[in-house]
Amino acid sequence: MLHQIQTDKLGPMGSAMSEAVSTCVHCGFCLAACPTYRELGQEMDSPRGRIVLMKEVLEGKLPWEEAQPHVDRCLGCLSCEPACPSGVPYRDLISPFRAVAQKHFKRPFADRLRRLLTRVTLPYPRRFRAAMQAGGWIKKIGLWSPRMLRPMLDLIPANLPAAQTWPEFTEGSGPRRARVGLLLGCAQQVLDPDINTATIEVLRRNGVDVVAPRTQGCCGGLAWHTGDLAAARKFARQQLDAFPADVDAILSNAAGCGSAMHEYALVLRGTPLEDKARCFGKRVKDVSSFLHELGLVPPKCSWPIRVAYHDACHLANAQGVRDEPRSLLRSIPGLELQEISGGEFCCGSAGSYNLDEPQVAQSLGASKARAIIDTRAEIVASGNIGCLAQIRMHLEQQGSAVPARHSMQVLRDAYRRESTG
């Protein structure tokens, strides 16, 4: 246990919090599989690091501002949790400090105005569409902007796709197997929403009747993975609210609001709904794991495509699902999948890590890039908007054509080979 302090002055989560920190024995285990320590070589930037200096500030023996710089540059790709041989939930640990440091430190103007015009965007998908087109039309006309802008009009797409709009009710077709709701994200609706088109497509064909309830809202991750409590509880209250009982499932096809929505009992941990919220949370399932489990229909024509598929972090490490995408993708007759050498290791994007630290997220984000493009594949796969988004950069950056598509966007368009022939 944490010594020196009193875990109740740190709220709610000071229990989770000292629980991780004591579970650590230091062996070094994650260092390997840690991105950031890859990059930048130091023990500090490692989750076994950062948890000593979690410690000690939680233990009054470290400023929160020393500590600060390293406990950002975490990916909170959750990749040293696999590779801990003592089981430490280090997702327990790093969300929390980051929300608890907010009381006790101000962050320089330049990153609280970023964090700001983050927070009051991208969550809302009008508003993010509004920034995103105001941001490629400077972008187009080479107007000048704040340094701390650039990372932003970066990852603004040459052309953004047209809004789409998906009914509350889709009904399956042929016997009905399931009834689910689905999330429809925010950026996702914004950058990829024929994402949320070919998933409800996909599970119409599989008989699974789907719900949009047009009272959700976003997941709240991008707001609890960057210590902002009171909006992450907001947005999770607002999501038990919205989604009915009547649903075998609550479906995401985004890892990264998967994963937050999986922790909600711990971001409401301490208040009246922390018990519905884990109810909620054993509801919450990734469209490919809940396809794998139910049972899919084949597609039936042959596509001789090669596909390379990439490993979303919250998909394969928050939520432990990596088989389930591949076997899928292998059920289209003729695909090839192909792995990507050094998949296990984050592609950079990781919820506003570009825009926080752009340097870190450009290296990992090439290097993806030279890996995807090594494996000579015609189609990258992956299950998170963010990855996607991410690995069409940094593919175009470097002259590839190799077009990035959501596991749910392969499938439907095998699916529709039946009836092109």
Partner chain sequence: MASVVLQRLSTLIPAERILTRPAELASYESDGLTAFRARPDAIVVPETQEETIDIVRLCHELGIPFVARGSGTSLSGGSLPVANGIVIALNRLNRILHIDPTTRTAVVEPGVINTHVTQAASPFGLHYAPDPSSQSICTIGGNIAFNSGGAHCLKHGMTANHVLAIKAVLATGEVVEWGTGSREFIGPDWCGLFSGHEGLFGIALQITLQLLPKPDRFHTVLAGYQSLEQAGDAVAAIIASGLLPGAIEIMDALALEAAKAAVHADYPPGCEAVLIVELEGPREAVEVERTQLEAILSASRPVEMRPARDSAERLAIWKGRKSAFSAVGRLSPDFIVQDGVVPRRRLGEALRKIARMASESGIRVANVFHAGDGNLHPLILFDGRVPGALERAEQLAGRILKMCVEMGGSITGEHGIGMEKREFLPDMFSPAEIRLMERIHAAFDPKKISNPGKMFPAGTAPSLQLHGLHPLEKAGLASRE
The other form holds:
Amino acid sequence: MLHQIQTDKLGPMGSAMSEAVSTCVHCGFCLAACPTYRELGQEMDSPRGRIVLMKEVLEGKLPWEEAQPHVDRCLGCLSCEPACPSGVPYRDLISPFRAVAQKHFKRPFADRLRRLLTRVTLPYPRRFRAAMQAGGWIKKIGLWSPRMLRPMLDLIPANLPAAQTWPEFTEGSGPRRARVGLLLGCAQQVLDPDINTATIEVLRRNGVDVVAPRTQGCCGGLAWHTGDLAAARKFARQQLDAFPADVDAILSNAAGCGSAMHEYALVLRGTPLEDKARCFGKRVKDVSSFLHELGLVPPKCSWPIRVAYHDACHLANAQGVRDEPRSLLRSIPGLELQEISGGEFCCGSAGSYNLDEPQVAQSLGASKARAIIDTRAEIVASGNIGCLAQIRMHLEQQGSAVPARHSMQVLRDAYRRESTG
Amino acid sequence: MASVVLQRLSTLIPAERILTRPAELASYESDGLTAFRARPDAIVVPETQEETIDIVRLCHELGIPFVARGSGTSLSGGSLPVANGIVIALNRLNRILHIDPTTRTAVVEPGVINTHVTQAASPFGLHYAPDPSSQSICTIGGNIAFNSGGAHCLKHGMTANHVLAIKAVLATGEVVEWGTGSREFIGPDWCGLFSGHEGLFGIALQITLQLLPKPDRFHTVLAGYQSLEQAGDAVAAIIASGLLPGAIEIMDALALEAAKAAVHADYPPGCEAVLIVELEGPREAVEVERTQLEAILSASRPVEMRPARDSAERLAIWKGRKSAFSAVGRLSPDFIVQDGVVPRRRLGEALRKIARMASESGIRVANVFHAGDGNLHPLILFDGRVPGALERAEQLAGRILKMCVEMGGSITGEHGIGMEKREFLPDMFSPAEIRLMERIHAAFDPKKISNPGKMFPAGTAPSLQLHGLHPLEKAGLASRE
Amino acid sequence: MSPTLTPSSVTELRDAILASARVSIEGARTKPALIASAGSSIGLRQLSGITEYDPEEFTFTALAGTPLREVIAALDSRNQRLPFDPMLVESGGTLGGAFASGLSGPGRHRHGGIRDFILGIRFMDGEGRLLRLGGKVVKNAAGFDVPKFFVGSLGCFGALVDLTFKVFPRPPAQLTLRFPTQHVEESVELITRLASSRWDCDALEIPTGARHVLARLAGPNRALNLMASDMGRALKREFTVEDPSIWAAMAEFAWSPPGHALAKVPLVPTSAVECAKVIGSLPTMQVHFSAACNVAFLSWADPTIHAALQTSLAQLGLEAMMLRGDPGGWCMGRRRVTQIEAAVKHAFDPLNRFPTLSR
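Shown: the form predicted on its own; wanted: the form predicted together with its partner chain:
Full complex below, order starting with the chain above.
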């Protein structure tokens, strides 16, 4: 599309945004893939519409607050990218735009408070745990809570798992096949620490040494995807230094984190660390990709179980990882893998979206849960903590007891059957 | 927009479905033809047929121009809004009301997406045949208004050939029901006349579509050639043999480059043209025909011939072809998609002429076309940031269209006239014929409120961007509330 | 009654039209019920001949008065056909007459009817202007689809001068299968099953009496016998191979005795059984279901059943177009009237030179 964006006035992110706008030919193919267009049925809440709005704002033709509700409603799921024949890199527009927009978008006090709460707790496991416990008490006692906190409270599991830590170094069993760094995540450590335990176990069983540096922190994904550039950069810088050079890859077991780390070059564009960030990004892999490439040692024991696989948007759309987790799960003898109808549509978790846009998130989550129930699977597996939390909540809401498990947990459980079976 | 109009509209639909904010107006300014933009006064989003009828009747009463819009994918500016008018967005009238496997029909609302009809029919072993390349998002209402085609209309015809009944609200406010759901009818073919009316008669509210049994078997072959000429000769040989393939498509080198980049399509290296031929029918017949086809293709000396070995390979071939238009967005910031028709045997000549005209004007043109029926889609690539580039591209487009008419073809095979080709209508029809069409139009739309300014030639030049303040407003002589 | 005038050129046609305040057009009078009674009649039989035929382009143009048999013979010589099986060919029907009455035969089931193959027309309007709408190429989206609109318009908007059609290659072979059935329900069920089947039948008919179903297959010779055997196996039915000459007889409505009335009734297939029971039970009535029960052709002798027929048709929500016979109008049954039809008629024919489709 033709545009009149004054790229140089927009700082280092300017050219990424205007190039994305240029690539768009306004053909509309993205509307078919966009969950918010499906939900809301209006052009402003479609990728094509959002590109027009962001373009008009950057051209100075449209006030920031006019575009705000529609930009806020974007899930960042990137379903539009594979649907786009022109190859618009929508991710290079939405996150930079949100960063540039942060000082222009106005929010009501309650929203700002909620965002502040999220910002100061979520990336810090100890604080987050404390907040979860406090929230859990509020839920149990049935204390009144302000409306803006409810979506957060809904996501708190009934029983918070016990806190866990992991060794900085775990040696692979048998001949060493590789050595990797592992991102432990932040919210994941609190909500479901067993995912990390399972990941390390699976890697260990496959002869992989796992380095989990203590100096790592939050990957900054949430900050980056919600426009908090300063925080995103801070976390990215910390991460760049945390992992040693002598690992074959830096692994993530949370789709949102893996995809964020791939974007560090954009996060740090225009800073002296941009090149280092680019190199770092190239070393990041999702654990399922890595294991698939390495060649998974298949579990030996048969496990005749029906598993539905849910594609996390930040794994499938953002990283193009679809076949690898499926292939890993299929290597479990006897396992029947089930596709979920409407699988290409986001579950509504989208980072902290389910906190910021609860209505759309509720509708998407409910649809996803229904589709999962329809598969009659005994387990639903995915590669992202956000999705798992959202899916768990919605399955529960619909009275289903189907457990939502990380692919690594399923693999680890399959391995365990070898000793018990 | 006059507040009395807004007030009347708000008695028909809730305020949240009357869009008047700047961000809302900006989003609906354009469709698939971005050279044209116009800001409407409002967009109204009905959710029922009754609301739609009420809105149209109000427009008739107050003389408000309206433009119906499905997904806004028209390549001829068919859903370009009218300044000082409204857009009626039909995308929420998206219910598939009934699929009847006994009569092989589907009753749908206009906002239903083309592929969703086939998806709903699929469990019954049926499908909806018309397949425009935008079918993943374009709507049935839009397909009917422009009589959309697609790659498979060689054998199966266009949208009009699959419409059995229409309930519509005309621009006069009259609600009519034509057809019964039978494949036959008595009296003039009203559904046929309404198909391709380019939005000038009214809005379809409920449509009965014909469904066909899914073809038993496909045999799809992709063949690469060293020249467009050779590909064209292969097509002539196929036609002469008496075979009736479901589709025959050709893509040239530039289009192949775009498709490769877009969907990682895999084409034989070093080809100037790729031919796609698809046979369909009962397996026993396809078995015989495929041997025939392969003999014909081999004799045409392709660089490489690749029959699809399974459904996945077949879909990949089509994905490459169907992404071609938008995919050229990767080769060039802007482009014009054309839609001319020439007699099939003059395709080679037409392509040579286009290549010559293109190189004379220093403009790149990619070619994708329905080789089986002579329908060309030259994609004229340009960079709108370069001064004069749009005008030069449009001039080339005009020369190509005139060439099509001179060769005894048409200025549009399936995209319709819309906004884009109004000035060429007199090249196809005499003044008396255009006057007849104007009288027919006036019968349906005496107040000229239904998609006004489309199809018939007007005084304004095609590249005028109707956007921002009206000249009268700029001069301070008029203002809006 | 012979037509008053039979112009042999476009100029003569113009003179003939302008000579009277009201005119009506006719072809070979094979569908006498559709010839309007008011006004001077103009016969187009002398406006005859194929003016262009381009087999490579799959198109031909012929003057409106050209006999169908001539068109079919020309196409056949180049291994092409009009897939919809024009009717009343040997009886001498004209191309213009088939078009203006919208009459298609059994073949319309597979690829569509006459309306799906018209590309362009030239016609003369009530003021003597010769107008061309549509085009001459197989794909054309320019302008309103007036050619389709004229299908079935019975000469009410203008006098057809020439027509351009799309054609298809003639399939290498045909095979007609006859499946015996016990009653109409079974026949209709079999038709429904075949119509959604994989065998892509060329034609599906239930001849009068509804004691058997005819299924015509078309395609490569080698394939047809295999398909037929597979059909018998899958349907668990016996069948016999029918002589292809039945189609020529069917095209002439040979099953309807001379002097009997004949009408075409568009049908939604789910109404076929009711139609057979309610209408088929009227005295002397014969019903032939064509195009996979999308059309019922009715034939009857006794004029006193007209009232009962009218009532039954209206009750079933059906409309009938007369081809032969005179129940006091060219159509029977239910009729929807709209305001737009008068306005559009006026747009084409402001002087009201041509007949009006009144009910």
